[in-house]
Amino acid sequence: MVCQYLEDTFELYLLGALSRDDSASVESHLGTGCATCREQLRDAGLTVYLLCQPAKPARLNPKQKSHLFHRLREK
């Protein structure tokens, strides 16, 4: 594996979604200390982590819910 195919990879090695053999390549090329794959590997932590966090649900207040409601009933 290269540098530029492993930065499509990091948040599914993350995630544990790999075959066994990419998990292991990537691996192998991170044990390399290529400081770049690092670098994405912790970038790739910083996603999957936030994509993790529950999203709070948004609140319209009554007046914009109304209009929203009102707006899509005429589509």
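Rigid core: the largest C-alpha set superposing within 1.5 Å between the two forms. Numbering follows the first chain given and starts at 1. These numbers come from a predicted model, not from an experiment. Compared with the form predicted together with its partner chain:
- Comparing the forms between the two forms on their rigid core, the Cα displacement of residue 58 reaches 2 Å or more.
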Second form
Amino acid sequence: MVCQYLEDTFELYLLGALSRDDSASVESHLGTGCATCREQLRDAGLTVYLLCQPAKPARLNPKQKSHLFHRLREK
Amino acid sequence: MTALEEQSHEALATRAAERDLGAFAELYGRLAPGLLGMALRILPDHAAAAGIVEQAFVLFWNETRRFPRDGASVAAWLSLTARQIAVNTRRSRLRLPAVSGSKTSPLGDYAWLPHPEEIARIEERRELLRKVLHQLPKDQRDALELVVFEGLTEEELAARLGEPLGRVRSGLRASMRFLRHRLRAVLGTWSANI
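And the form predicted together with its partner chain, for comparison with the form predicted on its own?
Below: every chain and molecule of the assembly, starting with the one above.
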């Protein structure tokens, strides 16, 4: 893959939807420190955040919060 | 000291790095309901989804000291991390391999994290952005849902839809390009013609 064609792959990369070869190409290119692609990766992070948002939040059971904070206090 | 309710997610995370459980509880109260809503889209079993949210917060508690102090959104980190855990749990139940990059998780470093201000603008304009999502043709929206909430890879999606991989791949990338451009327009200016 060539740098300019990577732009449309970053969202799918963050979602884990690319093939291993395509993921490896993205990682390898990002590893070169390409500033343009790192900026595009952040843009992709925004798009993926938007896609992951539920139509509505769900109600939490207070026991779930207690369980979490009990675990954290034990750490 | 500023009341916890008035602090940003990132300021609360900084206090959590100093092991302030009160600040972490405030963060949990703000973000956990949305994360649970998302996890339930992926795993409809409430106990499992709640377990995913707990796992994401435990990971973040362990991560707070390493988490960047400036310019990185806590809500985005928690959201994509919880989504990845939920998707991998779902895939494991179906005996499918975990989704990730070729070597490590793409979420393993912080380079992808958007700025907190950008995430705040998404939250402010969420209704408008929901309309943007609905501007995509239904088949493209359905394909995105399968990737985001069922955790299908491009190849798995092609098999599920019974379509050639090239066509599915082009469709997904075109959808992402459309959303990215519309999102930039919405976040950049209120006058965007949505």
